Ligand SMILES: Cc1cc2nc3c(=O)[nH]c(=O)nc-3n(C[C@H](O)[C@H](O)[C@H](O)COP(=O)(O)OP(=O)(O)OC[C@H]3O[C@@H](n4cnc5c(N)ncnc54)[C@H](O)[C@@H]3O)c2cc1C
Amino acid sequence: MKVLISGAGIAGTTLAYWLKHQGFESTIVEAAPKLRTGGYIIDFWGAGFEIAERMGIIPEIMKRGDRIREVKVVNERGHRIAGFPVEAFSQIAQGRYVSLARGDLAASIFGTIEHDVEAIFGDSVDRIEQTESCLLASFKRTGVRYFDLLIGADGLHSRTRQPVFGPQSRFEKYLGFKVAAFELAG
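Assuming the form predicted in complex with the named molecule, can you produce the structure of this chain alone?
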């Protein structure tokens, strides 16, 4: 079975890994010109940690990750006004806990499949058509290809979901919160 995965984030790369293990042939198409780096720091533990362990990538993830000591809320002069130690999370998770950039996690996973799975960067699925026997995917840049299955792993605002299940507004509920993130040297 030929599977097309849209998106080379954490979900898309993990899926490609496990499909390969089950003997499926998969192709990943990623809109970005290369594997995305950086991104928001995520706390990695629980089910995700266990899956990464089964994939044998924990040493790599620990190497790339950071051990955060404390989350601080600071005032306009940079003085701490509130916060909490992160060590408590690590203790609860019995050390099976690390913080790392979203892109670094995806890159660690991608490293396990890059020689076995076809990856197309800088392209995306423009149109899909279901026929009797297969699925026709028209790529923006590289033309039409046949697959048996298309899986949308293209994130929260999935473009794959839209033509099949309807507009984004049906699946997202704005809760009134906003987050701003930026990177600092070191």
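Switching forms now, from the form predicted in complex with the named molecule to the form predicted alone, please provide the structure.
Next up is only this chain, free of partner chains and other molecules.
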């Protein structure tokens, strides 16, 4: 079975890993010209840690990750007004806890499949047509290919959902919150 996975983030690369181990032929298509770097920091522990252990990528994740000591809330002058130590989370997880950027986790997973799975970077699914025997995926750059299954793992502003379900504005509802993130050296 030929499976097209739209998105080379954590979900897409993990799916490709497990499909490969079940004998499926996977192709990942990613709109970005290469694997994305950075991204929000995630706390990695629990079930995710166990799955990564089964995948054999814990040493790579630990190498890329950071041991955060404290979370601080600061005011407009940079003075600490609240916070908490993170050591309690590590103790609860029995040391099986690390913080790392989403891009670093996806890269760790991709490193285990990059020679076994076709990856098309700098392209995306433009049109989808279901026939009786297969799915025809028209790519913006690389033409038309056939697959047995298409899985959209391309995140919040999915290019895969739009041709299937319509514009994002039909499903998106602003909840009144904004989030900002930034990266600091060290």
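Nothing here was measured: the structure is a model prediction, and the numbers come from that model. In this text, the rigid core denotes the largest set of C-alpha atoms whose superposition between the two forms falls within 1.5 Å. Positions refer to the first chain, counted from 1.
Core-superposed comparison between the two forms: the Cα of S169 travels 2 Å or more.
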